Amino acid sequence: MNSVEALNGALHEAMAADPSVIVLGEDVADGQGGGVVKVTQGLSTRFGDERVRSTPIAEQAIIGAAIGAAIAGKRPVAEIMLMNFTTVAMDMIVNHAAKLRFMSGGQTNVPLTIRTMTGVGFATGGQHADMLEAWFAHTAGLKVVAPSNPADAAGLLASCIFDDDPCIFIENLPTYWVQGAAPPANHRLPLGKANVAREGTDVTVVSYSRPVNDVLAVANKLAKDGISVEVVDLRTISPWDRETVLASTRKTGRLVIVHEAVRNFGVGAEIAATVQEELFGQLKAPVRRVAAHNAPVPFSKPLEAAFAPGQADIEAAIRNSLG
């Protein structure tokens, strides 16, 4: 099963289980194609146009309507087709969805899930492929989720839909069609809990979303050289699972953080600072970060490949950590 199928299945299950779950976004209904990559295919045919609505190209209106529906008792799943377009709706996301619980003294919650896709690899350019998770992770009141495989995508999306607070659910375009294990029926994974995707003893590598697959490939390669890499898939970026990351790093004494977003002021910086604060004196080597260069995502395929971190960069960082 691939992630498109897994996400589609999770949406079908959530809508069947709870009539308050609705879907809205550009081209999400079957009459408009069932989503640009078919994640919402079949939903409007099964559940009707009242619960699955294609909208105009108006991101701020999509999120505004979804927030209103959430306050009125629905559990909306709003699709912003590409993550860069969330910038159009930042006022609604940051100043309304994220803050209404705080500003109402806990009386108004916003059970909103914002699905969006992004990611390098398809030469979609600087306005379609940025990883902007650090912006949202910096905003109190939002949960930020980024799965790396089909089963996790289904389980985490279901948990976002039935969470009482707003969640940003980031789907990475190149991972949509990567095959993985099928999730069990009505699969849910706890938000804020990381997964130790591979156990090891020499160095910990923390990652999330698409790069997890590169990290696992590198770990398998290095195992042939006798290097034991522990791979931690964060799954949820905010709140991130400090306990699992600290426990793994305490065990190995070394940490490499890998993400597709630019390095400057990124998620890796937060994790690195926390580990340095908590484990200073126990580390055998400096914490290392592998991330994209500080630039818009290039349209040119060769430049895009040079911009984003790859397996060679991950392997070099691990070997440098080992000294």
Second form
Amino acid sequence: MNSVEALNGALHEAMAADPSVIVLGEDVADGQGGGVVKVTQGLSTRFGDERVRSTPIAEQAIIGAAIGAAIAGKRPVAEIMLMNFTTVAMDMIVNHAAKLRFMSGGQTNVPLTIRTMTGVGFATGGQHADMLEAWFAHTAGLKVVAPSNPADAAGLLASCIFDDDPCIFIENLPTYWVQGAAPPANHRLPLGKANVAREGTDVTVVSYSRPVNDVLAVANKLAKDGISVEVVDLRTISPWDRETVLASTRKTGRLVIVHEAVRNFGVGAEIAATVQEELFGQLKAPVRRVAAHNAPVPFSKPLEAAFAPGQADIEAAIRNSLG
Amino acid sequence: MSGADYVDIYRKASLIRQTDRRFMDVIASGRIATPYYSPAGQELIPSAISVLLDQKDYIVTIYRGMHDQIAKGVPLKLLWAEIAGKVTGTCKGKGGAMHITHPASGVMVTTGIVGSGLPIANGLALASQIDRDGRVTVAYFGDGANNIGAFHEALNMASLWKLPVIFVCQNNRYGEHSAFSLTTAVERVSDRGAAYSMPAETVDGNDAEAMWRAAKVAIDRARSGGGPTLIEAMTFRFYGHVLGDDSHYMEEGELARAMEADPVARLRAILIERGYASAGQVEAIEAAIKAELDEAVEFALSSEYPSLDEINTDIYGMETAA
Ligand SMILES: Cc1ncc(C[n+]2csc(CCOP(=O)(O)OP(=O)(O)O)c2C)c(N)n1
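Other form of same protein, the form predicted in complex with its partner chain, not the form predicted on its own:
The complete assembly is shown below, putting the previous chain first.
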């Protein structure tokens, strides 16, 4: 099963399970194709166009409507077609969705899921492929989730929908059609819990979203050279699972962090700083980061390929860490 | 509009006016520290609208929204305590004057971001539309907000989806220090309704009956599934943008003329002239308000501040590490 099918299944299950789940976004209803890559296909036909609404191209209006509906008791799943377009709705997300619970002293809360897609590899250039998760992770009150495979996508999406707080759910477009294990029915994965995707003893690699798959491929390759890599898939970027990351790093004494987003001020910096604070003296090597260049996503094919980290970069960082 | 409606509107307007005066006194005395955006002069707008609303109806308002909150029914004590930053306030002191929430009175969001309440009001109305619960949502905002993208996105979506929402622009002629004509390409905010096929009108927001009539048409339309309305209520703010503003940017004599035509004093005179209430009855209303206010101020000032661990609560439903 691929992620499009897994996400679609999770949405069908959530809407069937709870009438307060509603879906809104550009072109999400079946009359408009069931979403640009068909993640929302079939929902409006099955659940009606009252609960599944194609919207104007108006990101503030989409997120605003989702916030209002959420504080009135709905569980909206709002789609922002591409992550770069969340910038248009930043006021709604950062000033309202994230803060209404706190500012109201807990009287209102925003059980909103914002599904959005992004990812380098479709020659879309600078404005359609950014990984902006650090922006949201830097805002208290938001949860930020980024699955790496179809089954996790389904389980984490369901948990976001039924969570009582706003979740930014990041789908990686270039991996939509990659096959993976099918999720069990009504699959739920806890938010804030990482997955040890592969056990190992020599070095810990922490990642999330698409690069997890590259990390696993590299780990398999290095195993043949006798290098044992433990792979931690964060699944939830904020709040992140410090315990699992610290336990794994304590065990191996080495940490490499891999993400598709640019390195500067990224999620890797937060993890590296935390590990340094907690495990100073127990580390056998400096923490290393593998991330994208600090540049806008380039268009030209060779530049685009070199922009985001690949398996060679991950392998080099791991070998470097081992000295 | 009946004589009783007049009295009800006056009771709210008078409560707002007295509360406003007291806030300015208490802030000036240093007992409460907060930026304060006085709504004095604009009292009749939410007062006239609120006598037509049910408790379960929703409002969304702005930093200059104390009048909207009181008119909708936020308990005075809790409002005062919140503005004093006390744990007994509506939001445990974690919201403050610019972020009052009190769902029990239907006050769902108060925002300090110009124009941002309108898209959220749509969502409240969307939930009511799906649930067919007959609620209406009123979104209050200033004239400055009519040039922000969120205003336009919200009006378009509300009209498209026929949402039970009423957009009430309290046009007090200034956005901070900039006159309306300096910032807005149309003559009237209500002209914007045409672009969204939305019924829209400009009314004298300082005339209780005109305001009440416009609100009634809009509320009936929203409740019966007829969709949204844009109301531009013309008014004036008596104390500039924020407490301490010297109003240097205003036209000569503009403020003095507006204060002379004080809408609250005028409504009071109408009550007595037309016999809706005797002078003695009006004075009794005012005295009761004063007593209520004394109690609220005492409650707010004598309440405790929130404990410091409140910094780390209400961020998520499930508490996470700091
Ligand atoms: C998006 C945004 N930009 C700027 C400000 C700063 N600001 C606060 S109030 C204000 C004027 C708004 O005027 P108006 O909407 O007419 O409301 P009024 O204060 O007159 O009631 C401005 C510019 C803000 N709060 N939000």
